[in-house]
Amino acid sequence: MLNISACVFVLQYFDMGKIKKFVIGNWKMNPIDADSAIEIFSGVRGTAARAKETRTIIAPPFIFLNTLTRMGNDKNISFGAQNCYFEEKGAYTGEISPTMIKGMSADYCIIGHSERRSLGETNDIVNCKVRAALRNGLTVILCIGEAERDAEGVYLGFLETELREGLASVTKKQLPQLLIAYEPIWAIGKSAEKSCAPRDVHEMVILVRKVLKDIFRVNAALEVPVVYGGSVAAQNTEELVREGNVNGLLVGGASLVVANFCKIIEIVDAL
């Protein structure tokens, strides 16, 4: 079983200015039509442009990315996908391919969500979103998250072998296109205060690079950024940010409230 305490020493390897700063807006199913999508993002496009450290992405319903790509994409905003499958074309009725995506103009796929896995997702099928959407050119945001902690630490297994599996056959070159979005199960759809305590945020994030590094073994792996996800606002992103170590967040709910999700961006560009 990994040993937090041991994994510290890979962080005299790693320097976190090398890494630009995330902010990811996950919309999920929201909102309900293209004229709040086109709102939503206008009321957010102005800040996120004028970030000088800090890279907002968008990922909006599929239905919408088209709309939203066809606004332009200004300095330091993309655009990414929920979801993908994992043929790039074929009798796959519903799917959506990491080929189509790309079509749009969107550059990020996020893959392995708590909410897609519920539904069924394994690593071996997450695995094979993640390499697709590598090949076909696409930044991978690859989601993991333990459903509950255990004081025995076997989630630090279960996390280990998400990240192990979901990236198996993945190569070395491919690393530029990796991030990695902690985001633990039971801290989703909280309030603020019940997120992830920045020192525990802290220690996956020091698991993650750990496990990257014996995974691929180039210090290179310890430059994929590392982002946080689960109940994130504004009025915990700064301490979430600065003491849990991350390259940024993965914000869910906020991201659609204009006021907040600017908020969130300009502190993380602050920081």
Second form
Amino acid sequence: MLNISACVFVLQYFDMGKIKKFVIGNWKMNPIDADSAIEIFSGVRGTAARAKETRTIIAPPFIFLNTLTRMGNDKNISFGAQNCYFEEKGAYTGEISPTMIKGMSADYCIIGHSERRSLGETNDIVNCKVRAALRNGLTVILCIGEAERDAEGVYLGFLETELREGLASVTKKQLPQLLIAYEPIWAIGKSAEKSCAPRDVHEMVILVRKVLKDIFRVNAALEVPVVYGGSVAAQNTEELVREGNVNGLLVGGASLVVANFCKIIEIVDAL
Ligand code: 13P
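Now show me the form predicted in complex with 1,3-dihydroxyacetonephosphate (13P), since the one above was the form predicted on its own.
To see the whole picture, the full complex is given below, headed by that same chain.
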């Protein structure tokens, strides 16, 4: 099993200066219509465009992606899909391919979100999607996260497996197209009691970097941005980023409330 504290010293002192900050809004299956999607995006875009140190990524439902990307490509703002399929085209009813996503001017794709894994997406499926998305020039936001924590640290092995299996056959050259999102399932959504404690987030960032270094054996693996998701709000943004040592946040519920999301972007950008 990985000894996290032993990795802290080595990894803390690597230069993370090249990594930009990210605020990603995962809208999930919201809002209910295109007009509301346009309204939310219109409310956020000015703040996001002004946040020069931060890349804001909007990941709406597929059906609104085209509408939003056509509204213009502001500086510092990108779009992402919440999922993709691993084939380019063909008889796959209901699926959307990475090529189609690229064709809608979206550059990012969230893959392996726990809400999709709970529908049966395995690490093998996640890996097929990751490789297909990368092959098609998308930047992948690979989500990992444990359902619960145990005193023995079994969850650490679980996270390592999610990373190793999710990234199987990904090449060193593809590292610049990768972000890792640590989203503990117990911290996600309205039913969660709280977000992960910032120092625990920091430990997980170290774990992710250690595993990436082990897999890829190049220092570039340490430059892969690691973001945190799970009950992010304006109130906990600063401590999560500062003490959690993440490169940004993956925001669910709060990304749908313009004032809250704008505040999160501003706080992250100012840090
Ligand atoms: P909440 O911010 O609503 O907890 O959702 C987190 C999440 O799942 C983002 O992908």
